[in-house]
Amino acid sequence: MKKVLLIGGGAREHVLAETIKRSPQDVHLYVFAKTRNPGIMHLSEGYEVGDVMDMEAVKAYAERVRPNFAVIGPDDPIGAGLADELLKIGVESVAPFWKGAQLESSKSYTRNLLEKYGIPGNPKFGVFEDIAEAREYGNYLASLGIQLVVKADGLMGGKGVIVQGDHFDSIDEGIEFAEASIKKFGRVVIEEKLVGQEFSLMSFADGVHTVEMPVIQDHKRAFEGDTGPNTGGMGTYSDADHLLPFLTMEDVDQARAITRMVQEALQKENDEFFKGIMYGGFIAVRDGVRLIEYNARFGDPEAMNVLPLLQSDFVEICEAMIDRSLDQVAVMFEQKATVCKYVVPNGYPGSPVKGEKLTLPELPAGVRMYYASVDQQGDDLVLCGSRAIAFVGIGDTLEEAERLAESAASAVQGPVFYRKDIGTHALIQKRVDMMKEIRAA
């Protein structure tokens, strides 16, 4: 018998419990998180609710465990060092330790590593702690007639980077952002902004080696059409082929190579191995790939759509992370599309109402459902104001996929909406038509 502690409460989380113990060794999963998910609770043998930031309660509670690894799925934890403050009790974790979360919870640590260590895929980039000299540099690139991205320097939930045309209109209003991140974090970045089609490519590694997973691409308007406020993620899709239908082989290949070489860069700069998830937000353009961000972490929405479609044991992998000896393990993905589509409460993300009783539907085959901000109060499933749950269509093909996902999505009752053109064949067509448009200039 296996014990594994999972830390973290939500949708992420409740398909990584799932994952766990659909493995074919006898686990028993443990919990630590924030809040009561009904989904991973089921699933668990116990669950403790607490401050996943509070290092102490964890450590405390993995102590009374004694669990053979941890998975920790949020980045706040990772950020804070979680991994460095269990080995100390002698828990090893699939996360990587402080240094190496940099990669994630800095935004200048990432494009500095790119540069010193010669990675392609960087931007026109510069990293300021003085906001005059920031501005500067955003009026040397509107000179050039490029706009801007503007990122804080630190973890702000998804809410931490504005584009120029999108968030933004005037270099005034990127720079007051850029004053902003200097007074919390002490520094700002502030790059070009790429014309191109995003897309997410996740990797298992040990340090040593990395182990692909399908791609997928996410979409974090709030609104259809590409439009509203930034959220955590409304929704995401996967091909069967494990392309995506704007995207080449070679695309793929540039983003898995330079993931390759950060992570070797990692293991250089820090004298340690990054064991975990290695998580890489590239964007297509006309001449290549370029990387906007990694994390530290699984993504969420993106957990869902490759996990369901892990053929292979979740927990040897985790221990071939640990182990690096992930070169021994066959990972291996079922050949099917995925669509997920996220219900959230009405007002998200700006003004979420809370404590509605949502009623869900019976499930079609080809479905899955994972709990997210809700919890279970009797008989009633209410809200508790973020994304409430996700709905993973899985199928042969996109068509199909998103046909299960809008099926169940469109049955919930409640103050809720969601994304209806995520995974649809005229959105996606948009995005081919626009690369197709970019590569022939």
Given for the second form:
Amino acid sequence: MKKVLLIGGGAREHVLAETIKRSPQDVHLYVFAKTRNPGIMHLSEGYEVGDVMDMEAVKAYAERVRPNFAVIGPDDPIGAGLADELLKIGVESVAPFWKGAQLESSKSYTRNLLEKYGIPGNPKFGVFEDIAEAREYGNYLASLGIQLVVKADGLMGGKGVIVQGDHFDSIDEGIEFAEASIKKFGRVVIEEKLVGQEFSLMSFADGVHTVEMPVIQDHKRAFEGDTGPNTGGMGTYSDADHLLPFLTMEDVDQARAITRMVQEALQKENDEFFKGIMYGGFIAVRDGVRLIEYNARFGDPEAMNVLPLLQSDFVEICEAMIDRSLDQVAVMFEQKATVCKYVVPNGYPGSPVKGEKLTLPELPAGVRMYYASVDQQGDDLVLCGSRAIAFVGIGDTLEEAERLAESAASAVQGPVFYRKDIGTHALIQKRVDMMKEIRAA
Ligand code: AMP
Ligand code: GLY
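Given the form predicted alone above, what does the protein look like in the form predicted in complex with adenosine monophosphate (AMP)?
Time for the whole complex; same chain goes first.
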């Protein structure tokens, strides 16, 4: 029997729990999470409620469990060095150490790494500790007719990036945000706004080898038609051929090559192997592919698109990431399309309702349901304020997958909303048309 310790209690961790338990091996699952996720509780042999940022508490639980390895879901504990802490008590993690996790936790680290090792994919960018220099660079980009993106240089729970034209208009507004970032983190990144279509490419990484998962597109804006504030992601889709309708094979090859080069650069830079998930947020632009950012963990919702399609033994893949033997395992994904729609509390993300009850539908065949920011209180399922429940439709085509996810999401009762347009032909066609247009110009 093997024991796996899973850290985190959202929908991403729910699908991780499910995928760990689908292993053909005899696996017992132990979980450390902030809330009582009913889906994960049902799958686990042990469940401890606590703060995932309290390293001593996590370590104490790990000492009791003595797992074969740990899987860390969320970015915050990874960025704070939980993998380093667990190793001190002899527990290996599927997650990078603190140094490698800077790939996600520091925007300047990643931009500088690409530049230092001559890896393609960076936009024009500058890293500033001085606000006058930041302003000068902003004005310089503006003089070239380039719009700006300003990035706080630390983890800000998805609120650390502002884009000209989307979140602010004048350079002064951008510089004000830059000043706040310098105050908080000592640094700010100012870069060229890229125009194109974003996609997520997640790879299993062991420090030497990478193995890619199917490509996915996320929807960050809260409301239909890509309007409203940015969120953690309102839903995602992936296609049966593991590509996306607006991407070419060449685009994906470029993204894959960037990830491989970054893995190699990380090893040289840190003298340490990056193990876990390298999740590249890429953007297909007029003349190829650029890098928006890396995350050092599974995406949420992206994990729910790909892990249900995984045909191989995830526990074996985890061990291979730890042992640097990813080249020795076959990693196979089913050729199916997926659409994930998140049901979220009314008022999300700015002022979500909390504490209200939610009633879930009977699940149609072909639909998976994952619990996120909800708490099981007796017989009631209660909203906690962030994304609540994810529905994933799986089918032979995007149309079928979308119809399935939609049928479940629309049947939830409670003070909630979701985006009907995610995964629909109309929205995807808009993206295909946009790419055609910018590539023809
Ligand atoms: P992040 O919080 O780092 O995930 O960034 C949030 C979003 O900001 C990304 O998903 C992009 O939509 C946008 N973004 C970040 N950098 C750029 C860029 N250089 N050009 C255009 N959009 C960007
Ligand atoms: N889907 C966006 C993220 O996981 O960061």
